[in-house]
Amino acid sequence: MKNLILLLLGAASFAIPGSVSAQTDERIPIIFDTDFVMPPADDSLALMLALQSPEIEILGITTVAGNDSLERATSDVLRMLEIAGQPGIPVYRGADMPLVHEKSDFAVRSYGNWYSDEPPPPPPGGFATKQIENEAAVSFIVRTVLASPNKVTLVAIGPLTNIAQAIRAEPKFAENVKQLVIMGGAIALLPDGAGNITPNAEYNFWVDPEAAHVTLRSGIPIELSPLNVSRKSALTKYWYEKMVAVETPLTRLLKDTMGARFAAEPDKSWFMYDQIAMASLIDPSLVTTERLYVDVNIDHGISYGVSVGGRKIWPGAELAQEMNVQFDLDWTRFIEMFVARVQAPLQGERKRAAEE
């Protein structure tokens, strides 16, 4: 008898590795936009990192052209759904192009497939058989918004087209949004600002500077995760091994889809972009932020898709709003997280186990 007891108390107590609230039953109900990519891409871990959350709720995944083109994003975010176990929550498909920014010889010869309508590659294990919804992403973005107003959060990590378009088709949205979690921009007037598509153009902001443009003056509250804390990242063959030094399906991925970039470049280190801004989410205390006002140019020339933030406001930036702005970041307890999580039996699994 005093075996079994200790044996229900342990079961009572369990939470996920690294676990912030798993102890409580608040969730943070989220839509995740996200310009997805299988592994190695960040928007992938990310999307791990929000799967593997107790903390979190995703109420669906709108899909956004930037990393590569729609079609890739959707039907490689259809096919991790499937090997996360999770293939319930339903993917809504975005924005093919951005607002006004066509397609040029620079962005061909730069990073990125934003602007292809070519056929997607097959994803790992081949395309899954889940289904894209019918409904469009913007009316699903707006529709649960002002379904649930001020409870939803919205974590956008691949230019801001469909957040944009929101805002536009609705103009009671951004009032009703509890928060929006961004993966954008790069803040000169704090350390590492500096841009990596343009010499100070960050790369998703650069995709659709006029969307980045719309969103940051919306009034939504916003925490902002630029170029500047994703720099404070160092993703080496030392935490990767310790990240696929237990099996699970995902971490099967991480090894099929990772091993080869750290066997070839086993001393390089890589940044951590949209799984800071998802972490930041779940436990705000792994950065550090100050409040800027924020504004992103838009005019079509050397500065363009140049986000700037400043304490102050500026001529031509009287519209900018002020937001969080992360800039530094505890990286040991972020990544010791990341990896418990993506090592931690699937949540999928463990719902369906609790239902039965």
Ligand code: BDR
Contents of the next structure:
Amino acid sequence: MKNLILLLLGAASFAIPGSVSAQTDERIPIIFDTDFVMPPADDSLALMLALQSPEIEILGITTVAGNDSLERATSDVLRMLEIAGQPGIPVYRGADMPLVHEKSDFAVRSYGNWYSDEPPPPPPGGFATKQIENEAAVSFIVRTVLASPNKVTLVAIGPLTNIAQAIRAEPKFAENVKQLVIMGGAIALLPDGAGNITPNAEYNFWVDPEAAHVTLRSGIPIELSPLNVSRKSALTKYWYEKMVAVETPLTRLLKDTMGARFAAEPDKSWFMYDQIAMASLIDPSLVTTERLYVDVNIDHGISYGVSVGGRKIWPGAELAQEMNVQFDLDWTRFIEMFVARVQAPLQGERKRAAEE
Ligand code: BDR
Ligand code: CA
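Can I have the other form now, the form predicted together with this ligand, not the form predicted on its own?
Full assembly next; the chain just shown is listed first.
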């Protein structure tokens, strides 16, 4: 009887609120590349959305130094998979430092902890028993893409170090990636295009500008989700309370890690950077895009890590590639989908039931 109920729940997973056209055999296979930190960090909320979306099949998660150290990203993501009931998803350790960018006084004074070699703090509930895979992230990324030419989508929501290393490691890699969704950059040509770490540079691109430069010029079809579109979002106490109104392991984690913040600052709101990038793959109609040529500055001066977008090629950007650049969002549809999926019964349990 229990199995029957779980089976029915499994079938219902394709009709959860906010669902687009999900069928098991239509799932989008992705590699999720992240500078992960537990909530309230946006990477973890983006992963919750992916884990809870029947349209998405996560082939593996690769970690990278960004919001915090690589060790923190890795130990937090392992634990998150246990909490979300999907410990079978493999996790691969990636780059612990950007390609070129070195620790500086500015980095230490500003946001982020990518350069840190401090041991990671225990995640909620303690360190996971789940272990990382015995293969490096770059090897996994290249192997997986080459095994299924033009089938695998990469979702990259941290510095692009792992992706750039994969591009450099294997000449046939870029041409075999189906699509790359990137949270990164800020485009001055479009509204809301200021930076968030230097006046014009966005954090992920600024942490590893050389990696962003290699990746954007690689020829991979790119969907760019820059700060312009992030700034159309506002995670307020109202939406947080809606999310945690239902009791699940994920909403319990949100309460434990975000409740105090909303209690202390009830009028403050937060941008949903990585969640928008992830959602745009699930339902592309949530965002409005424009085709632009985008390149990244790698001169070690005042514009280090700044992304520049133009409608035509300009001198110096002859190798820039044209890509979809997101600049507007259907906020209401996005947040309603996000809330519905995060508070839905754990997809891991529904999947297991359907397989039994
Ligand atoms: C990006 O930088 C990180 O802090 C966030 O996780 C997001 O990916 C926003 O600039
Ligand atoms: Ca991120």
